[in-house]
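Have a look below at one chain only, the form predicted alone, in structure tokens format.
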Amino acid sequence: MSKPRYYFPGSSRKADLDFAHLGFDYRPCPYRFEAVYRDGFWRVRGLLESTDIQISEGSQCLHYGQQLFEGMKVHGGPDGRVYSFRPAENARRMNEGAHYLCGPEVPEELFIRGIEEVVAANHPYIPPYGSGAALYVRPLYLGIGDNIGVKPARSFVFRIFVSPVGPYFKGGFGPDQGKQFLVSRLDRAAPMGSGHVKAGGNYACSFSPGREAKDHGFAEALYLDPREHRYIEEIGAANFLGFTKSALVTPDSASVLRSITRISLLEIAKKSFGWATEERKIALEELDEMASAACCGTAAVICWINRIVDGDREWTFPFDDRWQKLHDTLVGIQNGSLDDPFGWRHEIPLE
């Protein structure tokens, strides 16, 4: 079957947006992709124009949090092509979550087909190369049906929408854009809970500590491990990174999401620059000896941390040029301005 084509008046032009000054906000685009699971099969509905989803009031996603989401970015390259970054990894992570939440997996080919179709259909909204913006891609997975008991759904909606976005943290990345974070004594995830999957309910737990941090002038909350409140876990919706005297370190915890950005940065650090890397427990007190700190994620890419506060204790960190090298290499691979020795870049066919 040939791939569908989409017509836009003046489709050779970009949408009328100031791409260079976008914030990280939701801007609906014309099309979204959807498939529905029922009676043991995924049925593709294809591209839809309505932003609304109609589901039963008894749906498990509304009452019991049987819901997942993913986040990824698509970039326009200097060659005029369009690239996504490691979409198969996002598919695998969503399916790990689907298994944990007792739902059916989304076939990887369906996941990637949806990414390709929704990006191609909304191509006027892909920010141009050099704008500093990207097309954010949000796959959703919802347990639905007529239900009132605490049990897994029998039907599911898989939907993907896109939105052009700018930097997650205002100001973006750079040596003059350090951010400050407040250590929270509240937990984002239970020790043996769902913190390792990208379930929506995990993020509801971050609203209150995040509000407290922002009310005191910080960018976000920094979470400690939920068992002992001794070890660094993560920062808001981003993973922690730090340079010690000997290595680039990041927390190893069963309650932290497997960040695709983080594992990519660790591989770049090790294979491209020859730096030692470690995934291990990091006690808060180790910040005394840390040379520099940052956080990373799909939305944030890399954010330099210049200050962490815990009650009457605080730590400050200088900007480290190694963050710049990691940032530039990752973004260069993502947008096609650098070679991709890892095979991570996935071209989106527009025709």
Given for the second form:
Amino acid sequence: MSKPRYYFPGSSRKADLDFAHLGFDYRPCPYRFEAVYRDGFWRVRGLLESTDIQISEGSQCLHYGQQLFEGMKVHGGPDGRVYSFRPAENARRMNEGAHYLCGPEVPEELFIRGIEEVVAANHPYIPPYGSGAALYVRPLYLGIGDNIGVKPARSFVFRIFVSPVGPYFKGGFGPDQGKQFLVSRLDRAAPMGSGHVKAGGNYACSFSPGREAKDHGFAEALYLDPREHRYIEEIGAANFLGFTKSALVTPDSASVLRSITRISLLEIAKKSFGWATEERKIALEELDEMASAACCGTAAVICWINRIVDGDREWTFPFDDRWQKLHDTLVGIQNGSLDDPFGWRHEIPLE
Ligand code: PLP
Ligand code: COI
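Give me the form predicted together with 2-OXO-4-methylpentanoic acid (COI) now, not the form predicted alone.
What follows is the whole complex; the chain from before opens it.
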């Protein structure tokens, strides 16, 4: 059976949205992709119209947090083409999480097929090049079934939905858009726990530290390592980066999510700009010596930091043009306006 066509060549029809002024909000698009795992096989349900997921009240994802998610962005290019960014890395990270949570892998082929189908089906919602917005892609992995015991599910839902989004931190990136962060006394993950896994439970644990930071006028919480509370861990849903006198540094920690944005920025720093990079423990006191700081992630892209507060101590940082260079190179590779010497862009076939 041939695939239904959701995209018509030559069609540049766009949804009636103010793409340049979107926030980071859920905006349901017409189609979502779904596959269900049962009896040892993934069965593709294809593109669905309902935003609802019907699952048993006994499902492990509801009781015991057997759940994973991913976050990716798709950009419209200057040539009208559409690109995702390193989707195989997201598939790999989801499957490392699936192992950790004792569930089946989602084959990379299925993961990427799902992204291609759901993006093509919702093409009028892909923000146009130059709008500053992107189509956010949210893969979900849910353990389901009729169950009450504390044990892994035997059936799973893999769903991908999309939503056009603007900047995660209000104002986006720019020399006047430095943000402030509050060092949290709470941990988002345990030393030998699930911090490196993109499981929903880690995010429920970040609500309270995040709320404390926001109630005090900060953009987010900055976490220290959960064992000694000495080293910088990460910031909300973003990894930490800083420029010392000699290198671009980022924390090396088993309880931090391996950010695909961060590993890409380190590659760009090394290979495109010839800057030294280091992945190592970074004590909070090292902020005394740091020239500038930032955090990064798919949603956050790069956000430079102008102030970090820890009780009665604080550090302030200026804008650094090197964040601009990293930002422009990353986004240029993602949206197709720059060459991609790394082979990171994955074009979404629309026809
Ligand atoms: N750290 C956490 C806890 C996150 O949720 C995210 C977002 O995915 C990141 C870091 C950034 O990771 P990535 O660059 O892969 O989006
Ligand atoms: C992302 O950066 O894609 C994330 O998943 C962060 C957040 C929206 C949870």
